[in-house]
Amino acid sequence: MLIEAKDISVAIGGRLVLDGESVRCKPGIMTALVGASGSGKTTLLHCLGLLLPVDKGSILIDGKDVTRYGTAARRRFWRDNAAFVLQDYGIMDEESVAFNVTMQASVIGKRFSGYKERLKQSLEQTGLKGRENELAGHLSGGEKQRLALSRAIYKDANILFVDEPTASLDATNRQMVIELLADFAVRARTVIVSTHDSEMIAACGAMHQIGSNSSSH
């Protein structure tokens, strides 16, 4: 799905965070949102994911203006098309790895063999094979990041919104996460990454510098 921002501006707490930003994020490649700390990378990501409203401009998905989507329409978009890997991982420490991936306790039941196979495959791809029944709180930071990616893989979302995915990760986990995101994009998915990591940026097929109002490919 093609995600576009056209001349969007956002003010938070009286401060103009985004000023006339425009970007096109195409399916099949990763798009990096880059800029200095505090430049608005995460804000732009949240606007593109319909997590944050814009004050001016428009957000389009496959050419359709979704800027003024109401709560119900946004929830349908998140449910049907989007997956998020945010800085806090969105992991519930008190729940199992399996529940955090599927968000369904019933998947563990015997009647859900198809879902169980998808769960197994998503964990295998992220290096968490065989850890379905562990509490998520026992995982390291890098493992929680990969668990969040497992959830996106399990959902098979059309669009993946990712905020600083390699921050604080060691070299091994960083490379694994970059490869997982690249593989997600190769399957004709739209992957949008807010990042300051030069390795992550190098792996992306397009880059948007906050404040430049242009993208490079």
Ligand SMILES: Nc1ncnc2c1ncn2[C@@H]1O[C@H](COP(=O)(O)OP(=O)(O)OP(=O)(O)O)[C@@H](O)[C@H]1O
Contents of the next structure:
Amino acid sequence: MLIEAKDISVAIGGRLVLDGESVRCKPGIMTALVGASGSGKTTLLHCLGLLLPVDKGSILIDGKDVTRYGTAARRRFWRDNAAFVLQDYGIMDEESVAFNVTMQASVIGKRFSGYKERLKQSLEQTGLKGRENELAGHLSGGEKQRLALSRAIYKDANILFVDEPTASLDATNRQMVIELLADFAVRARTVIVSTHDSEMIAACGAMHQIGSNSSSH
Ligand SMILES: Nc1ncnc2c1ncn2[C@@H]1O[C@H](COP(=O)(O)OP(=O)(O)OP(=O)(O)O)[C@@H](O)[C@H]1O
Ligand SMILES: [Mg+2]
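Please show me the structure of the same protein in the form predicted together with the ligand, now that we have looked at it in the form predicted alone.
Entire complex below, previous chain first.
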């Protein structure tokens, strides 16, 4: 799916955080959102993912203007098409690793064929093999980040929104995460990554520098 921001502006607490940003995120490639800390990468990612409303401009999905989508339509979009790996990881500490990946209690999940195998594979791919039954709250920061990625792999969504995926990882895990995300793009998914990691940026097929297309006032 093609996701576009057209000339969007966002003010937070009376301050203009995004000022006329335009970006096209195409399926089949990874798009990097880059800029200094505080430049608005996370804000732009959230706008593209319909998590944050824009004050000006529009968001389009496959050419359709979704800027004014209500709660129900946004929920449908998240459920059917999106996976998020955000800066706070969105991990439920009181739940098991397995629940955090599948969002299903195993007793319900067993009805779905291939549930266990898919869960296993999604954990294996992020280096969390065999840790299904651990409490997610006991994982380290980097492990939680990889757990969030396992959830996205399990869901195999059309669009992946990823905020600083390599920020708290060592070199080995960083490379692994970059390859995993690149693999999503190879499978024609839309991958949008906020990052200032030069290796991550190098692996992206497109790059958007925040502030580079600001309209002048
Ligand atoms: N909920 C909020 N309340 C107040 N200010 C906010 C909020 N969210 C973002 N901002 C402000 O908007 C600006 C951009 O924040 P954002 O998180 O998008 O930056 P970033 O480029 O992702 O930074 P980093 O690289 O540090 O993650 C910052 O100055 C931040 O203080
Ligand atoms: Mg950020």
